[in-house]
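Below you'll find only one chain, the form predicted on its own, shown as structure tokens.
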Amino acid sequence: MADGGAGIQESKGDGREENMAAWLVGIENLKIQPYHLPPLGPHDVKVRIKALGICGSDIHHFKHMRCANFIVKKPMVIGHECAGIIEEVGSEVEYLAVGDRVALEPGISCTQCDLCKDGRYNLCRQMKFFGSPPTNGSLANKVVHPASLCYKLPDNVSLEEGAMCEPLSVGVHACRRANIGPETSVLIMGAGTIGLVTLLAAHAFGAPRIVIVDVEARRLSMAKDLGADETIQVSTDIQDISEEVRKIQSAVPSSIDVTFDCVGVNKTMSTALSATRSGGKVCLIGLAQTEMTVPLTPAAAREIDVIGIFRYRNTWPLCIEFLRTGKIDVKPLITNRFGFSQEEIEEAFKTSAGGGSAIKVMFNL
């Protein structure tokens, strides 16, 4: 493990630094190779990436060359949770300057379809998203990106925290969709990265009581440290749902108003639908299974609303404000750090894929 230096840099014949990136070229096969950037458009900026976190979707691509219906069919630059320093600005960019530290929102929508015009650009069918095939990602020395998707960081927010705006945005978007507030008791299924950032977001939105469940005691300990009121260790056996629901409900004196399923398998969704009060909401964030068998009819009879969550929209300014004011602290989630070399990218992805004590694995470029 390194302290994060400049990484691999090669020179062109004219003395300019060659841009290098981590290319996914096969199953569990990453190579640092040259990455030729597109020309800088008038509304674009060129950003030197300084911090990038590994996401669960990156691991799916790394291990299987696919994530859900997104299939890697040719070599692709991986990564999307990132922040960096602006090195060049397009001719029409007025609100950013060379040297600005920015967090990058990784998805470029078409802006023209009905969903984009309705403000739900995260659902755009033409979305070009860093590191989601066929779009190249951002684990590179430099990237070119629309200036409108680069958000300036305050002096007291680090580049690592800026990169964490991406996973945090999932929790913020979910809390907005579920209308979390000071009168909302919350249950969170799963204490991985997304479960933990949802916990932090729910606290920031004012939720008075938050219970989180997971199969791993180590992750529940982290959740407790981050402010969970109660943690409950559960099994992977679907036959245990009834008993576990009783334990969950007894941990909330009133009732569970909203449940966030941050896993997305038969058992977690079935537990969520059973534990949530009549008239409550279940938000499905995790998408581990394409199809599930769940007790939907009893939930419908109790008027439980099931809400889907896909990525995020218009979240970076609020995430940055939460970080600036200290209302959310994401630093404890960063458990492992690596530099940008062939050896280190291999070790970093191995560490992240292995689970264990690793929560967020971060590159310092």
The other form holds:
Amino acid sequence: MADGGAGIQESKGDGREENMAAWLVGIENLKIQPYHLPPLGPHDVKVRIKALGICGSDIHHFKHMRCANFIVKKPMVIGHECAGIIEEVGSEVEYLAVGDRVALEPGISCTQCDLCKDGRYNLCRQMKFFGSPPTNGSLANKVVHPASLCYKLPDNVSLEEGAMCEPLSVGVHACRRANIGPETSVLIMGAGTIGLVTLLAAHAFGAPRIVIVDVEARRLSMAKDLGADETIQVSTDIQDISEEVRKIQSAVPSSIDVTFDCVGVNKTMSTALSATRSGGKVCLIGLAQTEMTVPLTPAAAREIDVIGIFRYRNTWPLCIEFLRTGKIDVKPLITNRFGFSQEEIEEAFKTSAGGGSAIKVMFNL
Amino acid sequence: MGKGGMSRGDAGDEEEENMAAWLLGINDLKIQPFKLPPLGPYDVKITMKAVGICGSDVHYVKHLSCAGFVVKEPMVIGHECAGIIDEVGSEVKNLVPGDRVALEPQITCWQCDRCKEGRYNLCPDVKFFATPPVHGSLANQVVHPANLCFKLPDNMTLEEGALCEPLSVGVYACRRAKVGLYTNVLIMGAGPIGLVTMLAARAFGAPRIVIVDVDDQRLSVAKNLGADEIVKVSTSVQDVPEEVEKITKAMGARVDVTFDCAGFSKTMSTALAATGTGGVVCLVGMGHNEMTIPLTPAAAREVDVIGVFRYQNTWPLCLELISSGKIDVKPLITHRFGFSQKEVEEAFETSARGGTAIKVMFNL
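For comparison with the form predicted on its own, please write out the form predicted together with the partner chain.
Everything in the complex follows now, all chains and molecules, and the chain you saw is the first one.
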């Protein structure tokens, strides 16, 4: 997968098209260029990518050539939220066949370290993740990927919905770690894409009441349409915390059991720690700031646990099941669609980076 | 219990007056009469024999406040205690006069959601010995619910009984952090709480324990009490990367659980950086309210931060650990005083001074 390069693919003269991909070659500089795939291993499949969504981290790489500790040092194929159709299967692949529609889990872990063996493979230090340098991503005609990370889509789940399994997985993993269920009232800080998939997941896990907050009225309106019980507009001003906590707590009949901070700044974390009931949990999903100044001690003295979230693990089957049964409908999150051409990829990234009414920008290849 | 008050001292009574150490003002402790409430059907009256001084007691003496609680009127101090049953209420079935008992200092409502789910330490209406406005137990006698008095096995002393209280903090923290045979433990701070946490962690089966502190003497005590490795650290945030390296080397393996028994930005920052991916940091100490810490990189490695507040359901286990010899708390008692005006003052001064003092114990 990742070992493919920007090679000049030999035109085999047999009518086989050259594999093209969207390469990040510099700051805000994307170029569709050939992408030479590695040979198909016995446990791999070759997938023709049909749907791919743009993530905030893709935008971050696009704008800064880095994201957290990941630095883009050489041209890299962008993109990781994807689904497609199997074109070829390796010799040992048993459960997938040519023509199968699959959603892809982007990260290949080492499967040998303590964390992998313990089942927490999302934390593997040798993780090769689509679009996290130096691993090439999947905004391409085709990719090669382990069959074990490709999940067959039921007939009633579209390829776009398949691509949405990736962001949805973040919400699902968070709800699992935080033990969301019929007894947990939930508060969500931030109604961006991650806040919204967390909302959908919390609802599917049975949360009886969900309150969501954001600084933007438009985002809150979308959240309300997607099933939030209460929406509250908040500010970026730390002075407003007490008042906001009061509003939040009166929005639920009992108390806030779990808060998901899908933003990750001092204000949102401080609000989360104050608004959550004693013995509850705050789940930090948003990774905006590195150092945070927060009233941690009073929260710890109320036995509020702070749970960390990094990507996801073992979530695709559950996401697909939620989509199959209609328990979760991700389609409203797809707000903009583009095709796979130089002009359109530039416009797509511009649209996604611009925010505003754009939630999930989707490529159809 | 907490409802007792200053008595006028009814003269001509054969019964001697119950006396207690009252906190009247900053650094102002006075032994004065302490009138006990009537004995309820589920209560027992205990003659106090051993009372230890806690850091929070010292804080109240010095500041008349601690963690948001303010002493607004005279209050009896002290809460780590054990004694002998003097009298039992009419409905008390499992205790009789003469029984030696350790006391759990918190009376909770048993009716709110937290109490009903067993997390009674989080009860919003908790009445805790010597947390204002509730009177403490540095007194000749107190009245207390029988179900919060735990009978000491014959081979346990009353002083060991009193130590069940601080030990409970360590035991409860180990439970919440799920310390066991698989968890290598790091402890920030080798004061009394760091030490009881270390003793508890070992009893819970932790294979390797590294403890850090700024003070050589404390580290030496920790080594004698069983730490596998000790590391001296500073108070400077700049030193975090270097210290994390030293700690990792000292552990020789992944740090699975870190207990911050100090609770400052520096110790929390070190804890978050030193703890292995997927591990747990347990915040026990209450040094600072607001902390500036690299929370996000830790969350992005799924290092969870667990809070603990006091303890719940720990006395039976503490008694078992001490009486079976799995934990020896006796070395923690460094100073002893009797119950007189002069000795009460000296005891608190000794405890406040720190230095070689770990647990200062009253014998009444």
